[in-house]
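What follows is a single chain, given as structure tokens, in the form predicted on its own.
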Amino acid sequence: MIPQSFLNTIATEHRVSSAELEALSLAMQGESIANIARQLHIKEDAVRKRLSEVYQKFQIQGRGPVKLTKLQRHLINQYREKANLQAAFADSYNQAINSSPSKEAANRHNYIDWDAAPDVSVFYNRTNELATLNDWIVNQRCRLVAVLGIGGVGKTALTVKLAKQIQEQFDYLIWRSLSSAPSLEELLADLARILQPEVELSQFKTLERRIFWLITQLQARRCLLVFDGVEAILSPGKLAGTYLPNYQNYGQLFYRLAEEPSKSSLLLTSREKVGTVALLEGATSPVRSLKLDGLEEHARSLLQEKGLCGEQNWTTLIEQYRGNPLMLKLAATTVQEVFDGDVGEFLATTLFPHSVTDFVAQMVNRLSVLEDRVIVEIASQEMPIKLQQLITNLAEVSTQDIIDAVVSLKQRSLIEKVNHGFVIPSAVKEVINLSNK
């Protein structure tokens, strides 16, 4: 008999709903369609529909009772595989504990690998955000933390600053950029060379075994892994958080690291919220996310450093740019080179130079057809638009599709929720309007 806890876990991994899980659990106990219908107080056709959805999510082919038999066999094999993995990796776990650098910490420095992490010698405030992340990772020992926000808002700089502040709390700190979209196999092999150089991951024939190996290392050591720029493995033209083809296994890794007890933490930065974070995060969960907003008035330090004048107009510039550090730097270059540093003259002539609109266009061009339809409608409004009005205006689009698009756009930080509805940041609206002229 498969334990219900395992069934719950694997069902969650395959996005099986609670209603579908009820039917699946009873089916796995050998109950007939009729008995399942009676116990759940639903019609037999409803039971068949729920199980049909489960078959699709587990990619089970066939007809009639054959599909249920195949699914049962598949789940039993998955459970046995996990049990075998736990036994097979017990020795690896003990070896990792015996060689754990925490026992040697008094005799040598902790292992730090910054790879291509940028320099953050110039850093603007973020005191509250640093305190929050420090508490989640160091004090509450969250296993998965995501720093999210629109491009250029400073996610990478914040996580570098944080990691430098807390690096002594860890036996290993490993920073990796995902900007080149390495395959998960490449990334795991890279981590293996650091965490256990004598181990050749190719001896583990399946990805499941390689992930399990990594988990044993992170359970035995106190590690901080930082994966920067997760959006590079996410698919353009799809709703936010959808993995590129052949990169869905990253979702499996993130889910396992979030769910398995561990001494370690994984810190992600991304312009889009991945499904594992959206599914598992919570106020008391070991999975958290921090949405990073602009610098607001603290951006004045940035403009001052850039040597701009016309200080009475700085607040207007900061508000229009939502305090986005990178966009303000791009604008500052134009202000210096064309307007002799005078922000007032810049605002009187233009607001978003090509360097800014080109940067924003890179993010807008990743939208799905559905998101593009919704964001164009929002951009056409002079005032905030409420969801119900959006549904009315886009009558040809289903309500659920509109809701999915709004959620996705919010997760990309391309629209904002205010008291009276949804609005678009000025720079994004400029790009939308230019593309639709």
Ligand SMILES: Nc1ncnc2c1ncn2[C@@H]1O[C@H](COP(=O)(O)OP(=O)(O)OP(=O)(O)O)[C@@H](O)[C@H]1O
Given for the second form:
Amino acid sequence: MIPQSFLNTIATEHRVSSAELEALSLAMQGESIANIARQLHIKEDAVRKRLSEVYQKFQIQGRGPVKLTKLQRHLINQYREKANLQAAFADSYNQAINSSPSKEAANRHNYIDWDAAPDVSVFYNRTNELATLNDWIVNQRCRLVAVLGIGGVGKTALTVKLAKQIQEQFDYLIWRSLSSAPSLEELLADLARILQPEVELSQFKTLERRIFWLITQLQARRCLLVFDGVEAILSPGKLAGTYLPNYQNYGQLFYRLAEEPSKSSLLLTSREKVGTVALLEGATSPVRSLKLDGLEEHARSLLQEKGLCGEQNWTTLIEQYRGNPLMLKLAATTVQEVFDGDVGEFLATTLFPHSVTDFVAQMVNRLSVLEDRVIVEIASQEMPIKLQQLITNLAEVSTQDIIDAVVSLKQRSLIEKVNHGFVIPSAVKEVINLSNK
Ligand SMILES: Nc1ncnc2c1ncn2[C@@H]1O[C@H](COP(=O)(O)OP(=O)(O)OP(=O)(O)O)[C@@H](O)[C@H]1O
Ligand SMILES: [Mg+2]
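Shown: the form predicted on its own; wanted: the form predicted in complex with this ligand:
Every component of the complex follows; first up is the chain already shown.
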């Protein structure tokens, strides 16, 4: 006996109307035309008409009762194929969880796939950020949430921590790194293998229909999708948050996810604010973003763990590094290897080793020509610079362009607004000054 859910799906795929599906379902249960007519309160001719539409849609040839037998056989075969696929999927899934580090996390009630998410056994503070994200996703059921911040500030680590805390509340947790810039088609096919392995996405001819498929999946159960490192699908040399050519369709996906009611959430991390998020976010909107700053004094624990000494200088080091855990770890290696762990001696000699400036340069190198002009001007200042002063200093650039560039630089966390103007973190300043020598 074919389950009704399978009939429903295959009927939708073949554009069988709901009236036709009613007749088909009863026919599949072996009911006679007369019985179907009685149950549906329609004439026998109407039943025949509906079934003949169905035969056409499944391209079943032949005459009268032969067609029904053919259709039944066809559907049973299709169902068996699907069941085999599902069994194969279950095998590979079991293999995957038995051989992956996420095994302990995959419990009987929910499907958990961490992909290549890093382990975060050492993790300091972030209490407020975790509470905010928890509130947005669990209590307020925001559908699209972005964690933003400069490279190395801890977006991925925070997101892993959050996802671990809230995973029990979801039927599915699927973590995907976008670092290899998968096309949206690849990503959707990947999600289809997990969410509905029996469905072949290529049967949906347009991207809209595939996105619609995902949305119905996300409406049917509570899923937490995490896309980590979204900047990989954003374009260098353009204003922040612009999709790479061929990747604009991600914008369509984010837009639809934000717009359609659903009990699932998509959590993004990115070094740049994604265009669609900037467009749709708001205090009462289901789209939110959290800008992540450094660890501040909690970074002391990190320096301690790295075995550094010269504690009286730690605050200076942390301030200069804006509490960025990755940059501090890179510096700590140099401090250990060259200065026997003494932060004071390190600071007396240098501030940013190459490991740090190379890392920051990756981000600075992505700037647009316009942003470059503006950031060089900000970097040349000793004091915070006001917008009006920037406009005066860059007389040859239009005010509108300067404003666009400032917004974009902020969305990359490469400049900061303080009360009396814009400033630039020391490590970024160092890189700008190095490249403009
Ligand atoms: N709260 C924290 N406590 C301790 N270590 C942290 C914390 N946050 C991040 N780290 C460490 O700092 C490093 C950088 O963190 P992470 O990879 O999460 O940064 P990111 O913002 O995702 O960077 P990128 O933009 O390069 O992806 C990692 O080694 C991570 O373990
Ligand atoms: Mg990351």
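What we label the rigid core is the largest C-alpha set whose atoms superpose within 1.5 Å from one form to the other. Residue numbers count along the first chain shown, from 1. What you are looking at is a predicted structure, and each value in this text was computed from that prediction instead of being measured.
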| item | value |
| --- | --- |
| Residue shift check between the two forms, rigid core fit, S426 Cα at least 2 Å | no |
| I415: Cα shift of 2 Å or greater between the two forms (core-aligned) | no |
| Per-residue C-alpha change between the two forms, V54, threshold 2 Å, rigid core fit | yes |
| Shift in Å of the D45 Cα between the two forms [rigid core superposition] | 60.3 |
